[in-house]
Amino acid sequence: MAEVTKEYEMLHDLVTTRMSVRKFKPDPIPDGHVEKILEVARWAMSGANSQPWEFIVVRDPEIKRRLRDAYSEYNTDYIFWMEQQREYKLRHPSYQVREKLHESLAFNKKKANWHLAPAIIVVLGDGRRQWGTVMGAHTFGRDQSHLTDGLANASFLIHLAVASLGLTSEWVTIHIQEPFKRILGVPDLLTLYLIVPIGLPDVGPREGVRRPLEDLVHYDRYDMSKYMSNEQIIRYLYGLREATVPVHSSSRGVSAEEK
């Protein structure tokens, strides 16, 4: 077997040790951190090299606030009816109510506090940058596939960047851009991709949990011991809900006669 070397293994403990919270402490970030992170993110693999990605770094307590109180407003907002038309034990936990709907979001647009991060990293997209590739990547629009990928490789940097800088992240998805745009003076042409608050963690480290190697590789040919029928598929999002139900259900306060 060949050797395993040192760089591998500080990678592989990297990204094992890893975890993403929705909980930091105020502690301010070392100066230089955040550009240190934004000079690996900028490193990232993108179509063409076209490099479509844009950064605002925003430190403005009110900035952030406001920020989260946009995402409470609307992305919760969106999020809760969309997983209302779920069956109901396969919505996320955070949204498995029967009644009192409004009470519930209502503690939902309550919860989001990554705006107590020291720092958030707002990460943007410049779709004219990816003409210089290939037309079948649709590289004009708000589903580009290659603008959208090369955000994601950048972002996944932050992440790890972050990490190896003793620091921790979250990652923040929108769903609906224009409120923060409006919020941060972004044109209307460029994506909003994602939100990342960095800072130091204030909750203890957890276990990172993944499924096996072996059930996800297969070799040469597609392994069909390994091909998940639909009910199997079922039973296993039963499994993930069920394993943070409780987690939820006691943080809203929630009894187990409502549940």
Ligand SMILES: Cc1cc2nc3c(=O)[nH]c(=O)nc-3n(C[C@H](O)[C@H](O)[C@H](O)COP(=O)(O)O)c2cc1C
Second form
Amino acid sequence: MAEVTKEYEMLHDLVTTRMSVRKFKPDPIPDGHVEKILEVARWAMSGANSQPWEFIVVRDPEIKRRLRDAYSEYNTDYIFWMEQQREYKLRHPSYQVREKLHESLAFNKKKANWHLAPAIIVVLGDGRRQWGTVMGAHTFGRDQSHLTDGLANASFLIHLAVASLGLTSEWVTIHIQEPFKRILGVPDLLTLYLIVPIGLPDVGPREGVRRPLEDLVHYDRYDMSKYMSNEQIIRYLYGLREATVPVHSSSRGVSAEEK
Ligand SMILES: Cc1cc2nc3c(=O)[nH]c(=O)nc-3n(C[C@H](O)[C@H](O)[C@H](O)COP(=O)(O)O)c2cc1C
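Alongside the form predicted alone that was just displayed, please also present the structure of the form predicted together with this ligand.
Full assembly next; the chain just shown is listed first.
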């Protein structure tokens, strides 16, 4: 086997030690680090190099708290109830509830503590910019995949740059953009894609989990022995959910029983 470069080793080390953290210390992070992170993010790939991203750095404690409250009120409420339509064990572990649903919802609404992180990066996209791409010629609208593909690339670079500086982050999916836009004064035309709190972890390190390489790589042609039937996929999803319980709990600094 050919020797790998030290750059590969550094990158591999970075991606395997980076982890999502869901409990942050309020300790400040060094001045200029957020800008260093965004300096990396702006080099993300995007369709036709349209660079549809913009970022809001939120440090004001009151604005952070209002964002967290909006998250609890709109996002948590929405995903809690939508998850209830699924079979119990296929739900996100936090939403595996059989009784006292409203009490559980109220508990879950208090869980998110990312407003305590010293800085939050909000990733925005301007869908008009990606009308320069091939996709733009085919599909009208502001939320085409070339927009979100580019925003995802920039967002992942944020997470990598965060890890490279010895910090941690969380990918906080936003399902309902409008309340956050109102708080931040974001124009209607823009997409509010993601919230990324950044700080020091208030939990210990843990092992990352990924599918083994041999399960997902095919050479020259698709290897049908690796193809999963619909039934196998369902079994896989059950297994994934079971595995989520301990990982998610430790990323939030609670025991698996407390979820
Ligand atoms: C599209 C996407 C959506 C995600 N949504 C959330 C989220 O809403 N909340 C959260 O805490 N983590 C979220 N994550 C983080 C994943 O749960 C996490 O990356 C995955 O479990 C692997 O764990 P690791 O990042 O610690 O390696 C999301 C990640 C991606 C790429």
